[in-house]
Partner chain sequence: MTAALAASHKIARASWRPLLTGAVLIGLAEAAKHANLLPVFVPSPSEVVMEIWNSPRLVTENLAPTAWKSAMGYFIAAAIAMTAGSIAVSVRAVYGPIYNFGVIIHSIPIIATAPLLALWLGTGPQVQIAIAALASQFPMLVGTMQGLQAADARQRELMHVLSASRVQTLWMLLIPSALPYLFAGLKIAAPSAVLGAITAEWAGADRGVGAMMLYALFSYDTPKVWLSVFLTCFLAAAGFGIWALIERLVVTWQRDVEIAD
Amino acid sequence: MTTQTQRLMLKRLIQIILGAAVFFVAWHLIVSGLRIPKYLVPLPLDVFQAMQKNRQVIASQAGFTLSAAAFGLMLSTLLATAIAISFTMSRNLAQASLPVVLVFRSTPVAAVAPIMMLIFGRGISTSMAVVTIVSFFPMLINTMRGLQSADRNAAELLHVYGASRWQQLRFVRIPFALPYLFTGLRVAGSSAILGAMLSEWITGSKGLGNLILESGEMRETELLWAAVLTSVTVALAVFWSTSASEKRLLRWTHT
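If we look at the form predicted alone, what structure does this chain have alone?
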């Protein structure tokens, strides 16, 4: 790791810390200044105390939600990539199948989750299925756009040298599609966390979504806000880790 990279990471860390500090100070001042009841919005210190007191429960529930989101996102990435490649290789297939994909995308997740629960039960499989549905469309659209954005000169050069369509796909289209794939991952990654929590709300399975629902019913406002804050932190961590992986793996695109 170079000195410049370390400086950039340190600068980014300081920006995150300062941003979080400003957010929590503003939260405290608004709640105190407007005298908002604690049963609606507790003070940040109360939320942190609840987070510390229930850290094992929150960590367990967050791990379940993150696992469901990760496996679902992995499945949707593989499925969307395979379909995007098929659509790129066959225009007729794309024209015939895209309307079906659009109808599938327009189906409300809240209506699909109970059906998934009947099929897979109340475990992690239902959450994975819901996450796959939520994150599939942005992955598909970005991957297709990336495959279609390949440099025509490079593709024509390979064609002149007798490269097959699969070789053009491997050496030209897929490398050009990788930045778009990571863009889809950044969008779908945050949506995956929300999709997993939505599934937990509807099915009542383990996870942060269920923890938020139960703490709200029990009027444990501090625990509710601690779970919400944890879910936001997890979503931001997924976004930042995806961005960091893109910069590390696709360094050649910036040279």
The other form holds:
Amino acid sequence: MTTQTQRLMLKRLIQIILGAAVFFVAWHLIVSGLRIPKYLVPLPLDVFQAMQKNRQVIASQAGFTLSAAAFGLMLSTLLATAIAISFTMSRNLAQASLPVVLVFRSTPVAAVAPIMMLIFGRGISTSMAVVTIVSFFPMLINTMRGLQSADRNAAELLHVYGASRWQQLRFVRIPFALPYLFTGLRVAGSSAILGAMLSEWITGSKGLGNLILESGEMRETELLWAAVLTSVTVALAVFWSTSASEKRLLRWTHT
Amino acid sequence: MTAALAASHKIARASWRPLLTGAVLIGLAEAAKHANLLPVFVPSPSEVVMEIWNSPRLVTENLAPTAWKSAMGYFIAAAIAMTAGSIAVSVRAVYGPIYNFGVIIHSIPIIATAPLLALWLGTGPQVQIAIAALASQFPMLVGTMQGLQAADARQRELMHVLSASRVQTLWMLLIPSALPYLFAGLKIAAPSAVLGAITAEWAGADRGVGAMMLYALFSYDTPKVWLSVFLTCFLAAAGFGIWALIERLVVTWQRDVEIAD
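The form predicted together with the partner chain is what I need now, so please give it after the form predicted alone.
What follows is the whole complex; the chain from before opens it.
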């Protein structure tokens, strides 16, 4: 089992590396073959050089974006789990407050970000607040779905044993909810990075979003491409790692 | 026509309660602001309304370009996503690549592409249209792909036994079973297109809700910020609502399917 999964992961890794290699070679050949001017699309090697030269800047800006995204995600996971548990414990509370939750769910980031900026000013706290709000709803919905997905036989067994509500929660509902929590993280993860970058964009605080914007305005094409590549890599890494852990956990519950 | 009438009756009956709640909330906010209970960054509703009253051109001149750009991007994305989705379902070999391509575009932070697109397409409305399209393609792609596979094997076999032609199968089985999924995708994608257009306007545009929002933020004009926020929500809700209405009129046989995100 373990050797098989290891081999599978190795194969996936090789696939990703090969895909990236093909992508960069094709990029180089197309740009140099069609003589596309450098200010439109620079050569991949130049982009890597720019990345090398500015690696401290890029790393520190990416650090700002990632820490805003991670902090926001953590906060919204805690909040969403607490609220989801209280919703499943009390039906009345859920019925009373779900409509409010649904209204907030459909407010777009573009509408949340300026109000957060009015409240928190031009700093990293605005990004954190935006990420928390944006990722709260996918987390809440998926955690609630998970808590309600508990196997009926298992729940009945615990009922027969005379388990308390907390024991029900601890031994049945939460284990069954874990994979759904990761589904929530997968959906929320990509919107968290996006939310962090968007709020940096309008607040002008430090981070990858602002680095991209500034190097675009300064016409520093190589740095712009380096920053864009970094942000895309970060977003894809978050997406892939969360969906991989989701898959693993789903397999764990089904077997 | 009777269907439309019945639908509008139903909507009126379902919406009076939320409307009443909204009116009460607005009244409470107004009272709280006059009693100095609200912080400075929350204006009273009347201030926001006065903003429209004083300069109606501010609203029309910024709302129309954003609506137009999001709609353009949205329809371009819809055309491409539906074509790609149909190809993916009918040609098995390209199913994986097309889906993965959609996933990758979907997980790229859209604002990362804005400066690049500005370099390629110039600084006109093209960039905003392109980003609206990129931001909204994924739900429509997934909706098309899931929808065209929604008819189950027994139904397909029945069509085969009845010796239906391919066109008949498509028209009588595949399209009716695909429509609920397609509408689900179209509904979800509409607010994303608005969001894409507005964020692209942040990167540089002289007209539009996003530009108005940015100007208001930098001059700390609180009522104007809130007005632009409400306009954003209005556009997103309108995009969703139009498709929900069309869905109610068209899809009478099945409703409320869920597409994977």
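Predicted model only: the values in this text are computed from it and were never measured. In this text, rigid core is short for the largest set of C-alphas that superpose within 1.5 Å between two forms. Positions refer to the first chain, counted from 1.
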Assign each C-alpha to whichever of the two rigid superpositions fits it better between the two forms, then state whether Tyr180 and Leu93 land together.
yes
Which rotation angle in degrees describes the motion of the smaller rigid part relative to the larger between the two forms?
13
